[in-house]
Partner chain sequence: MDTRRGALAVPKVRRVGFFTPTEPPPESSQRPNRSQSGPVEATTSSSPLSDSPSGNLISPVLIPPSRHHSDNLTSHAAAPVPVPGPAAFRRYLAHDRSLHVGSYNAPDSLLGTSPPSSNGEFSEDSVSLFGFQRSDSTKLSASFPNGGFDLTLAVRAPQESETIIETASASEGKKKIAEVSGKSESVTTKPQKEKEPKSLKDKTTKAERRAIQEAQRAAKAAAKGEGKRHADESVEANPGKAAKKPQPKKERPPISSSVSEKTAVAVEKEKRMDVPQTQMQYDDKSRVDKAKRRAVVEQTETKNKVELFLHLPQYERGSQLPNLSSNFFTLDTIHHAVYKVGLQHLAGDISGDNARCIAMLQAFEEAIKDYTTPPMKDLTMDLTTKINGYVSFLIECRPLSMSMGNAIRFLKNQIRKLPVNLSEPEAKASLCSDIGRFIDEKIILSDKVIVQHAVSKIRDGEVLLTYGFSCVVEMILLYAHEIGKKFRVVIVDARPNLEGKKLLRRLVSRGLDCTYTHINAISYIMREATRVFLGASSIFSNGTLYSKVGTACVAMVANAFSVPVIVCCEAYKFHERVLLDSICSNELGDPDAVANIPSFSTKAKQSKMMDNNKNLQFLNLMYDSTPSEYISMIVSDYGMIPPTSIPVIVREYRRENLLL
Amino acid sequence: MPDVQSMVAEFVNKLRKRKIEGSQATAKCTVELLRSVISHQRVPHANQAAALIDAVKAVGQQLVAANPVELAVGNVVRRVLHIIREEDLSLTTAAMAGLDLLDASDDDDIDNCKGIGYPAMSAAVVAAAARSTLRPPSLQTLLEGTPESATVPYTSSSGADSESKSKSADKSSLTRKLKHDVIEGVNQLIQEISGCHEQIAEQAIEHIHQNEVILTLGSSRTVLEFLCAAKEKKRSFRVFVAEGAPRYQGHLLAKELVARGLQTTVITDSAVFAMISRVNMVIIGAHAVMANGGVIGPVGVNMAALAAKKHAVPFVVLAGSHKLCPLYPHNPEVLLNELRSPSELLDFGEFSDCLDFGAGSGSLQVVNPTFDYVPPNLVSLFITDTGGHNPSYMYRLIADYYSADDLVM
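Throw up the structure of that chain alone, the form predicted on its own, no partners.
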C-alpha cells in the first residue's frame, strides 16, 4: 500500500507539527485516513476482522505517538476498532441465525454442514452474540450470512465442483461484506463527527432561559453554535467571556458572538471569581472527557469550576462523542498537558537578562501550560450529541463506544 503509507506519513507529520487545529478537524481527518487504510487492506479468507484490526492498530499507534496530547486521535481509532468488532459480531450473529433456521427445518442437513467443515464458533463468540444488542439483521444479511449448506442443496458426489465453487464464492462474498459494512460504519462516524456541533446546538433551548447570564472561557466552536442557537430561538441573554490569557482566545469568541447579535462582555481571567455571583450558568467546551467524568479544558477552566461550585452555579460541559476518552487521568499513556512557548507570556528582548538559564540560581523560568483539568465533582452536566448526561453516567456512555480489548493500543 505505497499510496496509503505516504498518506499516513504525511498525516503523522502534520500531527507532530501541530498543523491541524481543533479536536473535531483532527478526529475527522483521522477517521478519513483510517477509512482509506481499511479500503486498501487485503484480508484473508480466515480471520478477516483480525487482519483489519491489526492494520488499524498499526496506523493508530503511529498517529497517537505523533501527538499524544490530542486524545481525539486515540478516541476515534478505538471507535473504528469497535466498529470492526461490532460488524464482525453482526455477521456471526446472522450466521448463527441461519444455523438455527437449519436446525428447525432439518437436523440431517446440519450434520451435512458439519461434514463439509464450516468453521465452528467458539463459546466466547456465541456468548457475545447472545449478549449483543446490535440492530436486527436484514433479510439480505441473513441470506448472505447463512452458510453455504443452507442455500446449496446436497446432491450426489458429482456435484462436488459446484459445491466447491459455491463455497469459494460465499467466502468472497463474506469478505467483501465485512469490509463494506465496516466502511459504511466509518462513514457514519464521519457524519457523526461533522454534525456534532449542530446536534449539541439543538439542545440549547432546553438549558438557556430568558434574561440569564452565561459565563464561558476561551474559544470553542461548540460553545459558539450552542449560544447562537439559543439566540435564534428568541432567547435574550448576556454572555461573559473570560479572555483566556495568554493566547486571548476569548477575544476571538467575543467578536464572533457580537457579530451574531449577542450581548457580550469580556472580562479578565482573574475577574471570574468576582463576577461569578452575577452568573446563572457556566458553559465551556472540552478538549477531552475522561472515563471518570473529569474534563480536560483550556487553561483556567478549573478556576472557573471552583468559583461556580462555591456559588452553586451550574457548570455545564459541551463535548462531541469523539471527545469521550475511555482512559482515566492516572493512566500512564495519558498526557494531560503540554507547555507552549514562553514568548506568549514574556518578551524575550525585555527579559533577556533574566532568562539566562546558564546562570543557575536566580534565573527566571516561564511555564505556559495549554490545558487544565476539572475533576468530575465540579461538573454539573455534560451535553453531548446524544443528549445531556450526569458525570456519574459518563462511564456507561463511554462503554457503548469502545471495546475493552482496544483501550491499550
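Given the form predicted on its own, corresponding form predicted in complex with its partner chain:
Chain only, nothing else included.
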C-alpha cells in the first residue's frame, strides 16, 4: 500500500510545515487519512482488531510528532482507536451473546458470582471491557473492586482475540464485518466533525438575547456560525472583535460577520480591558479543550478571560467534540504553545543597525506565541455539540469519547 504511505508522508509534511490551519480542517484531514489507512490495511484472520489498532497507532504517532501542538490530530487518532475497540467489542459481545444463548441463562448469575467456568470467564472479560469504556457504572461494578478494572485495558482486546481464535468458524464473516463497522464508525466521526458547527450554532439562540454586546477574538468558524445563527433568528446584537495582532485574524472574522449583516466593531487588542465593562458576554472558539477544563485558544485569550472575570462577564468557549483532548495539561502556556516568526512583529533587519554585535552587549529577542492557555476557573461555560457544560465536567465528557488505554500513544 504505497499510496497510503505516500499519503501519510504528504500529510505529515503538511502538518510539519503548518500548511493546515485550524483544528477542524486538521481533524477532518486526519480522519480521512485514517479511514484510507484502515481500508487499505490488510487484516489477518486472527487478531484483526489489534492489527488495525497497531496500524492506526503507527500512523497516529507520526502525525502527532509532526505537529504536537495541534492536539486535534491526537484527539482524532484516539477517537478512531476508540471506534475500533468499540466495534470489536460489540462484535465479540454479539458472538458471546450467540454462545450464551446456547448455555443456560444462569451464566449471568455465575458471572456475577465470579464463577470460574470458561464461558463465564469470557463474559466477565466482556463485562470488564464494557466497564473500561466508562459506561455508566452499575452499583455492582462499583462494588466489585479495583484489581479487575486495572487489568481490564489489557484483557479487553486480547480476550476478544482468544475468543476469536476459539470460534474460528465465524471468523471469516467477522473479519469483514469488523472492518466495515469501523469504517462506518469513522464515517460517522467525519460527519460529526463537519457538522459540529451546526450543532453548536443551534444552541446560539439560548444564549444570546436581544441587544447583547458580545466580545470575541481570533477567527473561529464555530464562533462565526454561532453568531450568525443567532442573527438568523432575528436577534439583533453588537459584536466587538479584537483584531488579534500580529495575525489580524479578528479582521477576517469581522469581515465575514459584516458580510452576513452583523453590527461589528473592530477594536485593538489593548482595548479589551477598556471595552469589557460594556460587554455582556465573551465568546471564543477554542483551539483545544483539556481534560481539566482548561482552554487553549488564540493568543490574547487569557487576557480577555481575566478581564471578563474581573467584570463578571460570562466567558463562553465553543468547542467541537474533536477539540476535546483527554490529556491533563502541564505548563501548557509553554509546552502546548508555538512561537511564530518574529517577522510578524518586527521587519527583517529593522533593528540590525542599532544592535552592536561586536560588543556583545545588548540583545533583542522577539516573542510571538500562537496560543494562550485559559485555566478552567476563568471559563464560565463550554458549548460543545452535545450541549453546554461546566469546566469541571469536561473530564467526564471526554471519557465518553476515548478509551483509557489510548491516552498514551
